[in-house]
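Only one chain comes next, encoded as structure tokens, the form predicted alone.
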Amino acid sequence: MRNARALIIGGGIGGLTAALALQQKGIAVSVYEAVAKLGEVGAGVTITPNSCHVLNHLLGEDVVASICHVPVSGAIKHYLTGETLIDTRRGDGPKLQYGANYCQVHRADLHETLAAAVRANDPDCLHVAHRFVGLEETATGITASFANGATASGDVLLGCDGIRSAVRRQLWGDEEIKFTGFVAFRGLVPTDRLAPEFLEPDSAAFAGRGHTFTRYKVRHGELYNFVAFTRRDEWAAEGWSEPGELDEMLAEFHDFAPEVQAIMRAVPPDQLYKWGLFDRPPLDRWTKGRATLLGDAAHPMTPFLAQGAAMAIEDGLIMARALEAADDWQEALERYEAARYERGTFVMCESHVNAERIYKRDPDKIDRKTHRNAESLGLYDYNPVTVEI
């Protein structure tokens, strides 16, 4: 269905991946983003082999290598002693086993790279300051309307607008967005602020009692990205990137190893954020008429399998492949949902299971037999470039 026009609501990583994939299939696409300036806040993103296949396919391996850091060494450590419990050394192992790297990237770098590639194909593709407010479907197409009075029409509409998706609300009505009880402090630390003994291994997760601290390198080792997870009874803030307070974080993780304390104390004040994790119930289906959902709008992920960005990236390419393969829009959306619903919902649910497993575990009894992650679930074996749709 190469003569189709797709409307994408949401200019995040999932929306831009879908846009670039559609462009490369020769399908016309326009992206509409609510904010006035396209961009992402500073944070790290893990790109596992299943999603790295997509980025290599769309951007080229050289471009991906230029923005991503491949961790040579890694470990799961005891929160109190800093002792290595599990060696998670990767290096070129994932590429040899799965055909693509396990790597980490600054979210803004990935977002900017995708946006630049989309603009290179069509300078007029991206539209900012367009807050989606409604849609109308006819026998010949679908029209989106925006708060600024603009409208846009196409053959299909893809809601890529995150966990608080306005497209999802338009299709399925109001739903409860539930606080999960998890809060994350996250920040970026210049590595030159840290003593050499705190720079190895490349990535590490410190397993505590009801707390976890994860840190890894981005921008080829210039920065450390860290995320520190804990529990809260409630969360009132609407944003996902509230400014964080250093004293609060230090008090919460006061008994963690000296390495963790050093990284926390080195974070610049304007690079510390606090993030409440929210959830929505699984949908029975993602598609209604000519509209469907991608990424967190369809299957909001908690970060406990490091698959949120990966699933959105997978969705984007599969959507483009489905439109290319189909004779009409109905077939395209059916192919897309048939290929993605089971996997997306499974990973969404398993991320919650892993969260509870992590926060109930005894750090004194962790070993490779009890450790569970996306790889042990077989998620890395999936290649969106070649999987049947």
Ligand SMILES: Cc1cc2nc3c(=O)[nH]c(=O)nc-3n(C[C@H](O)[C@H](O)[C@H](O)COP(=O)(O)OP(=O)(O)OC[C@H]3O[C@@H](n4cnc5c(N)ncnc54)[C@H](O)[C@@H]3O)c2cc1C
The other form holds:
Amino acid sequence: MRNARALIIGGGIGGLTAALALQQKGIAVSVYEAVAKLGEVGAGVTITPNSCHVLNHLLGEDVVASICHVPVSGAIKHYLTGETLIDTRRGDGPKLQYGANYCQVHRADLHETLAAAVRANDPDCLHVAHRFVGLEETATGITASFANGATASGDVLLGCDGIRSAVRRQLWGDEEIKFTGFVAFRGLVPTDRLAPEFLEPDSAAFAGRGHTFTRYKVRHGELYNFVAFTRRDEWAAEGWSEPGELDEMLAEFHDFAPEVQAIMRAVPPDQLYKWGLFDRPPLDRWTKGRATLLGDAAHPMTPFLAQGAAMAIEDGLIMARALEAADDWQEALERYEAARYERGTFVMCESHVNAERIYKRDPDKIDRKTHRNAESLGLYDYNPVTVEI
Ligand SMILES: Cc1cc2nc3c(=O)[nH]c(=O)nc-3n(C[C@H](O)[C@H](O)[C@H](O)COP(=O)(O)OP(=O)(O)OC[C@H]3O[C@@H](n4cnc5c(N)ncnc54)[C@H](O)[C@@H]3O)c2cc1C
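Got the form predicted alone; could you also share the form predicted in complex with the ligand?
In what comes next, the whole complex appears, and the chain from above leads the way.
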């Protein structure tokens, strides 16, 4: 269905991946983003082999290599002693095993690279300051309306507008967005602020009791991205991200190893954020008429398998492949949902299981046999470029 026109609501990692994938199949696409300036928060994101296949396919391996850092050495460490509990060395191992790298990237670098590629294909594709507010189906298409009074029409509409998706609300009504009880402090630290002994291994996760601290390198080792997870009874802030308080974070992680303390103390104040983690129940289905959901709008998940962006990236390419393969829009959306629903919902549910496992685990009893992650669940075995749809 190469002569289709797709409307994409939301210019995050999922929306831009879908836009680029559709463009490369020759499908006309326009992206409508609510905020006035396209961008991403200052944080890192792990790209596992299953989603790296897509980025390699869409951007080219050289471009992916230019923005991503491949961690050579890695460890899960005891929070108190810093002792290595599990060696998670990666390097070129994932590429040899799965055909694509396990790597880490600054979210803004990935987002900017995707946006530049989309604009290079079509300078008029991205429309900022277009907050989606409603949709209407006609006999011949679907029309989206925006808070600024504009409208746009196409053959299909893809809701890529994140966990608080307005498209999802339009299609499936209002349902509760629940605070998970997890809060993440996130920061970016210039690595030249740290003593050399704190720069090894490339990536490390410190397992504590009800607390976890993860850090890895982005921008080719210039910056450390860290995420420090803790629990709260409630999240009172209006938004789901707000500036973090260093003292509050240090008090919560006061018994963590000196390396953790040093990284926390080195974070520039304007680079420290606190995120409440929210979720929603799985939907029975995503597609209604000519509209469907993609990324967090379809399957928001906790970050405990590091797969939220990965699933959005996978969705984007499969959507393009479904549109290319189908004779009409119904077949395209059916193929997309048939290919993606089970995997997206499984990963979403498993991310919750893993959240509880991580929260309840005893750091004195961690070993490779009981360790669970996206790889042990078999998620890296999936290649969205070649999987049958
Ligand atoms: C602490 C933390 C760590 C994480 N780490 C990882 C990781 O290591 N690996 C990984 O794979 N994932 C990770 N994730 C998950 C990942 O960030 C998300 O799953 C991913 O960003 C989802 O992308 P998306 O494009 O679907 O949604 P979003 O990134 O939320 O993008 C949605 C876009 O839609 C726009 N929008 C919203 N409403 C409207 C509207 N009405 N009209 C128009 N536009 C609208 C928004 O402005 C935004 O640009 C992490 C998440 C958290 C919270």
